[in-house]
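Have a look below at one chain only, the form predicted alone, in structure tokens format.
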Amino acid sequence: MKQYEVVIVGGGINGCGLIRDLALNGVSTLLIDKGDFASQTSQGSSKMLHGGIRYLENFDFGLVAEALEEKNLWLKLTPHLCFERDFYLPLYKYSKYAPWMLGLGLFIYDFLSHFHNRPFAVLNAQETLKKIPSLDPKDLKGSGKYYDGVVDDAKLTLECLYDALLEPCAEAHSYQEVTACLKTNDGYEITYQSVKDKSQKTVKAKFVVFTTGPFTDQLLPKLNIPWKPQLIPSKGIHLWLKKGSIDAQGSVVLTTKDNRVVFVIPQRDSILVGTTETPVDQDMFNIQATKTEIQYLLNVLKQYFPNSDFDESSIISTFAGVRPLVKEEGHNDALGKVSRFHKIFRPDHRTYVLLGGKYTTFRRMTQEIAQELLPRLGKRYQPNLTLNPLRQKSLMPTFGEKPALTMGMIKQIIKQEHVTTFEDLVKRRLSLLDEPQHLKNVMGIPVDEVKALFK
């Protein structure tokens, strides 16, 4: 029986980044995820890497702070993978925020960068209408122009893991469901089974971590796993529409009247529009965007663009994610107020489970519990060591000019980048908008000749 020092269930981005972690500090680690890496919460994000501004009226300083940070480190380390644009916030005579107090959070965000942010400003409505053409000039008193950072979001979670996986050390498995963790003397024996043929693998660890998000919940009471629920799930889902839907040269944060924010960012020859805050009523499993909520999308664009020209007919795809919130005692579980701080539980002596938290902070999430195992596992922690460049990357870039896919590439991709399934390739190493089940062709090559590669 195989034997790991630590074994992390869930390959979203905190399991990605915690074997990264490990690995790099020599410790033998195995990934496991049900799905394909990446393929969840982690690829349901607003694609930003930010600190978030809406925080700041729950005075989560700290988090902010911490975000900026990150998001500024991000910049530096992958910029094949993000990069930084212009957001505008703009101020009606209904919003609740005078242009003062607009201009006083603008400051509080760039001071909490430690100024490394590109300097904010608050623009009249002139020069907003000038930057965002469609917004609706009635009532418009100004904006608030800031900078954050739009990304990749699965293909940093992917190279996070495929730096790990160059150490001899660590190893993944996608399209594994974990069915038993029998705790031993020393640790646990960890039972997996593959979702296509059931059959099944038994490893031994010494620690187990469980990065498993929204799902966290339901799995460990299944695994008999001491554990009572900590989540509120907030379901959020966006839309990309067709480039020209909207007239915008730069980013729009919109508050609505329900008091939710809603992104509108021109990036990849398309708009992203999201999200929503909903209460989770489905399985959240590949979950996916409604109706309701779709429309609910669409009005508020038409609300704030009433003279842009788009409808159901420009939406090219939709995708939806489930926030992890963490429960908090004695504080409002509203979900637009729930905090976005993190928490790591230990159920018992050698288990962890890491919750909440930011897309954007996650390698300061995990470094809590590899600052904690390491000693555990008799070896001294090199924080410094993720302040590295990821060493490999995505054979087909998400930003800029790509080069003409072949299918010798596409072989190389699925050989190099652990892909399984058509989805896999399509929607998280090829980056396309399409719905995978929509297209006829990938980059010019006919789609059945590509799925022939996964029969």
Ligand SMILES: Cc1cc2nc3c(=O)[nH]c(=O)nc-3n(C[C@H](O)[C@H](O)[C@H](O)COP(=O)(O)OP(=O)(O)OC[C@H]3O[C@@H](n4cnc5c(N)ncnc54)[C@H](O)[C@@H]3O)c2cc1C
Given for the second form:
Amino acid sequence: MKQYEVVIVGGGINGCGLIRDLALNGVSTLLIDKGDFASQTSQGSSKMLHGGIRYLENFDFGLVAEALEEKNLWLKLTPHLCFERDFYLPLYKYSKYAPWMLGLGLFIYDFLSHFHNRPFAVLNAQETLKKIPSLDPKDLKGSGKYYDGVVDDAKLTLECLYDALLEPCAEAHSYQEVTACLKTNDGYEITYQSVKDKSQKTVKAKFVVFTTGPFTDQLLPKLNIPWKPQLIPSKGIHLWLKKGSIDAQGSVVLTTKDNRVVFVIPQRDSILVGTTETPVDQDMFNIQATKTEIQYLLNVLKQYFPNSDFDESSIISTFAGVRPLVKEEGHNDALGKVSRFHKIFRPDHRTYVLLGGKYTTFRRMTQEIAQELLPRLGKRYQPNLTLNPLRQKSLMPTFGEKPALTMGMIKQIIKQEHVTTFEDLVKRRLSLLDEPQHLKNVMGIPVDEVKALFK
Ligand SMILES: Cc1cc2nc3c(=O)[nH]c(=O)nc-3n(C[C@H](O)[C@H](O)[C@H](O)COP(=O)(O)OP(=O)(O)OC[C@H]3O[C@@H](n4cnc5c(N)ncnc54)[C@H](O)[C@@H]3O)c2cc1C
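What about the form predicted together with the ligand, after the form predicted alone?
Every component of the complex follows; first up is the chain already shown.
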């Protein structure tokens, strides 16, 4: 039976971030995911690396400062996967903030970044409309302008994994579901089953780490790991709108009537709109946007861009995800109010469970586990190794100019980038926004020719 020092269950950003840190530190590690890597929450985010300007309202200064530091780090380390964007927070006569309050909030945001953010500004109505011509001019007083990061969330997850797999001590398998975790004298025997042909494999590990995000409360009791539910799952959906649906040169932060925030972020030759926040009442592995949720976002857009010409036919595609928010005793469990802090649980001596937090701070959260595990394995932890750039880039970049796609290139991507299905290829390796089932061609190549590669 093959033996590893650590087995990680769950290949989202937290699992892929952790295997990278452990592998760079020479720990033999196996990562397993039930689907493709990055195919759940870590591809369903608002695709922002950000401090979280709205968390300032809750005085979560520590969380904001840490996230801003991480955002600025990844902007430097992976300029091909993330870029800085200008965001505009419009102020109307009826807005709850006065311009001076907005200015103060934006100053604190920049201050918490140690002024590494590009500097904020408070604009008047005319200056705002120059940048966001579609915005409703009635009662507009101006806007606050600040900067945050935009990221291809699935690709950053994948590239963390590719970087880990360059180390001979790291191994990863997708489309393998962990079905048993048996305690032994010196660790665990972990069994996983192929989603395709149901074949099973059992391996040994000294430690097991669950980075299974929103699926954790359902999974751990099935594996007989002592566990009481810790999550408040919260669903969020997004729309990709056709370019030109809204005339905006920068991103816009819209405050909704129910006191939430909806982002409108031009990127990838289209416009990302999101998000919502509702309880989860569907199968979390196949979570979809509902008509009501789509209409909610379109209504918010109609309120702020009343003269823009868009409707349901302007939607290229939609996607949804589940926030793995952690319950806090004595705190408000109302969805929008639950803190974005993370928690690390140790349900028994050799098991770790990482929950909550934000995509932006994955490196810091997984570092907490790595720095505890290394001494327990008799090794010295080197914290700075994850500050190095990622070494294996995806063959098809998400942003900027793209090379012409050829069959040869597709075959190389399939081989090099751990692709199992057609959807893995088009959605996460080529970052296409059209739903795979709607594609007639894949960047110029007939879809049947590409699908034939997976038969
Ligand atoms: C709507 C929305 C918007 C967000 N926007 C932002 C944002 O803009 N910026 C930000 O910083 N954060 C954002 N977040 C938060 C961020 O996306 C999550 O915190 C992060 O992606 C969680 O990653 P994860 O690795 O813990 O979970 P996941 O990505 O869900 O990974 C868990 C993995 O576990 C696997 N798994 C489950 N069961 C098994 C099993 N039995 N065997 C093997 N594998 C299994 C799943 O297949 C899955 O791949 C957002 C979240 C949502 C939902």
